[in-house]
Amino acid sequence: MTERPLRIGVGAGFSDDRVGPAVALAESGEIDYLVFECLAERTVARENLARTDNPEAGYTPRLIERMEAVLPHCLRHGIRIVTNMGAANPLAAARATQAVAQAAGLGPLSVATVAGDDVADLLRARPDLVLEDGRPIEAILPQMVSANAYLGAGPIVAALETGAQVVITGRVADPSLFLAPMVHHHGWAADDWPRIAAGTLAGHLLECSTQVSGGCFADPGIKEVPGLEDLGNPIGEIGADGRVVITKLAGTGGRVDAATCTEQLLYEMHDPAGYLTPDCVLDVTDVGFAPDGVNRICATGARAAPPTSSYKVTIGYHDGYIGEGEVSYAGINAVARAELAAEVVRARLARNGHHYSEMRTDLIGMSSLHGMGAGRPEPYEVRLRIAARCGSAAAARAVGTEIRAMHVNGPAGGGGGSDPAVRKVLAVASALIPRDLVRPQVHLHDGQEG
């Protein structure tokens, strides 16, 4: 008798997706686990901050409410939780998880914590590592907010093999939060490179939701997707002999074939030939999709070699900030009138002695992408946003301050100008870091303390 397949639904592709679809899998899914993927590069160091100003915060905000929404469903029927949304605090992310249960009287939760991507203090005793841009690392020390490695597979599985009900990490590479329960569940040796391969595949077909079921494909008239309002994030089914089909949940929108994959398989791909991740060297040169039924493709094909001896680590740091403004105008010349505000704001901002070192304007809706193009039909109305970059708050300000100013003091008809607006910018870079410093660690919290 043939073995049946793991079933892996995704709960989440970012920190702000959807909670239904991932409810719905939950109670009706017939999954074995629930994955949410929610970190991207400069979540971790955002939430780092929140750990300073709170020492339990600093994981996806978003993570109370996706727990509360699902636990009851997965406890029920045997699904198990993988995420990284601890972030930058999975302790406080267990401890947050297990109130959810116990306020919904759920019982005590089994939570395991996988630990070690925060990097920060290895790379204050390495500053002659150096960062993908060729700056040494010593360059940023000063402003570094936070260092987390990707982590692999590896401590994801050895958190599973605790039992644990819930599993929740900081940074790991996304394919990763896939691969481990297929190697916990199959029982695939970390070296099998086909199967380590199709894993890889799955895991990389999957982070990012529903991008392969429809999402971010949709275009009216050329790719045509049915049911974009109810759209249903993807399963993958994968067989202890590294067999995957990526589907979705019966009834729901969206669409799962050959050209959704594709989109999604070449995603964020710097080499399709030599894609790095923890665990292997993914090779999707040979990659195909196949018909398996309705929504049902078939991936085979993928290859693996070895890891390499590093680990990516995106670093986090403060570079500055960036005020910006917006102000619109309406009607015959409104392009005209919106160029000449731009052109005043900039005067009288270096007449008042503020420095930037990069300002841009964009007439939102026209230029803001494409820029101007010659002989674009000019709109009847266009909203003007200059933003800039520099080291001082101070001087930040003023962009929005003298674009509100227009509406008394620029052009005919300025209006509906925004507030001033000044953020700090929180800048991430990468580097490499041998692998053989990084230490991770797992943690069981069974939920029977205290």
Given for the second form:
Amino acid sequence: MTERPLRIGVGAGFSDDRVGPAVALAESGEIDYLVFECLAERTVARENLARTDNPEAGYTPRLIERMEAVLPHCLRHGIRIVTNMGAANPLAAARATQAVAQAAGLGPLSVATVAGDDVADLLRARPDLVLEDGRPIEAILPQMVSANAYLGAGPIVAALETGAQVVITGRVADPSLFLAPMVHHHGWAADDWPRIAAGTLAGHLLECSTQVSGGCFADPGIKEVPGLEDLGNPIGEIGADGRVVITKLAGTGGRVDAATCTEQLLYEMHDPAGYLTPDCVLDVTDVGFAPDGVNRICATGARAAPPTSSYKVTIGYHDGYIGEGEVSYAGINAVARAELAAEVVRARLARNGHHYSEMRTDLIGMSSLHGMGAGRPEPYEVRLRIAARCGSAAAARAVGTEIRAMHVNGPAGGGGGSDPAVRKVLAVASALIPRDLVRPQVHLHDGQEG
Amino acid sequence: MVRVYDLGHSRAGDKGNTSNVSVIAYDARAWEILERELTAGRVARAYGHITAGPVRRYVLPKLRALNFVIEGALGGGVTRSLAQDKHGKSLSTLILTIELPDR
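Same protein, the form predicted together with the partner chain this time rather than the form predicted on its own?
Then the entire complex follows, led off by the chain already shown.
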């Protein structure tokens, strides 16, 4: 008799992911773990700024909503939660999660945090390190607001070993969030490469949630996805021997098959023989997807080599402002009128005394997504959009204000102008730093104190 | 001529200022054409008004899939781009418009 495989459900695959499917998994998914991946590239930078203003902020804002929704079910069914929603402040995230449990009458909740991904001070001491684009780190040090290393599964495993019900991290590699429960549950060695390969493959397939179970896939008439409105979050079943099955909650919409799995396998992958994670270098060139029942796919063939001696670091830095605005045109000669409006707006912006280092003109409905390729047909309606990079909020506001003026001061029939948009840009750059400089820390908050 | 759209399906991912676009064949016959005709050069031309590249091609015969890594395609990267589609998720559907010789 074989042991029941570990079942890991995906609670979220991006910061704005839907909450309902996670609740459904917690209620009836018969899962052991619920994993939420919620950190976009710049989230930690943004939350670092939030923490500067308020020491109890700095975790992803939707943490409370998600925890309120799933904690009662997870505690009833003994499901442990692993998430990177701690962002720039895992300790405050732990306190907020415990407060949710308290308010819901769920009793003391043990939460373990993983910190040590913040390497900003380390970088300030090492301005000689080089960015991925070749610039020295000191080029952006004055504008730097955060620097975080992508930690691996190791410290998450240590956090799980404390017995905590919930593990909250800051920046960790997405597949590591999933690999850690497998390593912990099955007792895999960190250098058991066949199993680390299988677990990292499973983590990579699961990390964007429904993108493996029918999301980002449907093309009517060609690639149908049944019940897209009830799209179910995926579940990974991982055996002690490293057997991986990807599936989803029975009764939900979506599909899990070789087509959805292959699209997700190659998502955000460059060289398929060398996918770098903090836990290994993954080779997926021999991966195969075999049916294992309805909406069940067995993923095989992953190989892994030891990880590199570096951690990838994401550096958030202030990068000026972007201003933008939109206005629409329709009917005969709509495109020519939109193009005239663009010329007028650009001419007025050129004379306003501000400097724009980069400006982009889009005709939405024609060229905003794929650029102006040859032989595009003219649409009946078109929406002009201009976005520009600049050094001040005033310069950014002027962009949208000039576009808005097209209602009255531009070509015929311009309508539906947007409110002028001003964005302060938090950009990110990447670098590699030696692994031995980074010191991950694990803390247990047993919920008894206070 | 045959459209890539009729031979396979695609998804685009982002990393920094680089987009990766996969093409996965629907069947063995489609794979034969894709593997032979959908070269890095053809893809670079199709995306040439967006980026000067370079474009690298990786071949996964077991999955009947190609993976194209297209540098410079994301307007400076997700966090800096002036584009509406900062992740370039819609770039998957541009590769599908390429037409290939079917013999």
